[in-house]
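One chain follows as structure tokens, the form predicted alone.
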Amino acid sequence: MASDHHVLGIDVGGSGIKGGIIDVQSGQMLTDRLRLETPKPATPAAVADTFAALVKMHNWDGLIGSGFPAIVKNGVARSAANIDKSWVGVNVEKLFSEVSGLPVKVVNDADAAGIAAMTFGAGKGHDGVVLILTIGTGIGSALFTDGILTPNTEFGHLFFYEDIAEKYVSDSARKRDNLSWNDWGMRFDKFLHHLGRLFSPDLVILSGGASKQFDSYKDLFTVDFEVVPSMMLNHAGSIGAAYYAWQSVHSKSI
């Protein structure tokens, strides 16, 4: 039986569904991070089957928190970023609970990474405007003002260079255009300037796969606010989702 402060955190992404068992008191992942490929197409039925398989791989019996790449309101997907459009209107919490046979709480994936950063990582104790950007298949965002989350911001979908921003500055865009980290870093600097004009952040935290290479491009940033990497790298989404689920069950608000 799972400990009261242990939660399975699962991060559903455009390319992979991954997670581990999290101690929500310390923010530590207690197990190996297991990963399965996101099915193509990423329909509700296919993703749900993969989700259930990942839960079974952990031999888990307890609360689950899941980050999900969509605007999520009351457990229902209201958009579909880097997954099949048939997710719109689906109650993700209900579907994942049914296929796993366990209680599941679902939150926007970037908000999950932001919750992890603000609770256990680089944003802990920071007031003012803190923006977390997850750099992966797309660009996710989480915005905090004096520690309070504004959910479902989706700044990766801001209009930028005649398209949405993530088509220009995500890690998948870097791979698509065969960019060096130096060239990609200069692109990302332009996006940071754009965000600076709109939101005047005090701190920006970079999370997701591309944050592992922070030292390769950090010197290219010319903005007047601090930019730092997440301390949790690829674990942030799972940690934040687990903490969100635990808070949802044990308190009235996140």
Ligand code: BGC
Contents of the next structure:
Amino acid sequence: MASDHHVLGIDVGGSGIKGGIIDVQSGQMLTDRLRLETPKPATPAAVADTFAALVKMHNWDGLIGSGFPAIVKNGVARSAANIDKSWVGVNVEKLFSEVSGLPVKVVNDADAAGIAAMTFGAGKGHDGVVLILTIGTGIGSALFTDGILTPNTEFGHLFFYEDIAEKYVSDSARKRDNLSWNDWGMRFDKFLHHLGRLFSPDLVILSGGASKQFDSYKDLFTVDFEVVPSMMLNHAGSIGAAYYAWQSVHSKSI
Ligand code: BGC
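Given the form predicted alone above, what does the protein look like in the form predicted in complex with this ligand?
Below: every chain and molecule of the assembly, starting with the one above.
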């Protein structure tokens, strides 16, 4: 029987579904992170099968927390930007619980990464307005004021340069437009200025794949607030989802 403080954390992303067993007291991933390709098209049935396969690979029998790349309210997906449109209205918690036969709690993926950063990472102990941005297939956001999350912010969908921002500054936009880190960094700096005018953050934490390259573009940032990388490798989404699930079930902080 797994320890009460161990939760399987899974991060459902636009290109991969990955996870590991998390100790929610220390925020450490106790196992290797396992990853399966996100099926294409990423329909509910196909993603649920992959989710169940990943749970099996961990030989897991306990609570699961999952990050999901959409607005999630009470376990139900309310948007579908980088996943199949048929997800809108689906009770993701119920679907994932059914296919795995285990209790599952689902949270927006960027909110999960934000929870990890605020609990175990660069945001720990920070009051004021802290904004976590995940840079991947899309741009996700998590906004904390004095440590309290405003869930389901979608700052990657702010109107910016004739479209939504993530079409211009996500990692997939960088690859699509074949940008050097220098060129992408200058683009991202403009987005940071836009966010600065709207939300006056005290601290911005960058998470997701592109944050590992932070040193390649950090000197291009000209904003007057601090911007730091999350330094949680690619584990933040899984760690935060696990912590979220544990908190939801136990209705308390650790
Ligand atoms: C979605 C967000 C998600 C982000 C990162 C966006 O396209 O709308 O809900 O957090 O991508 O996956």
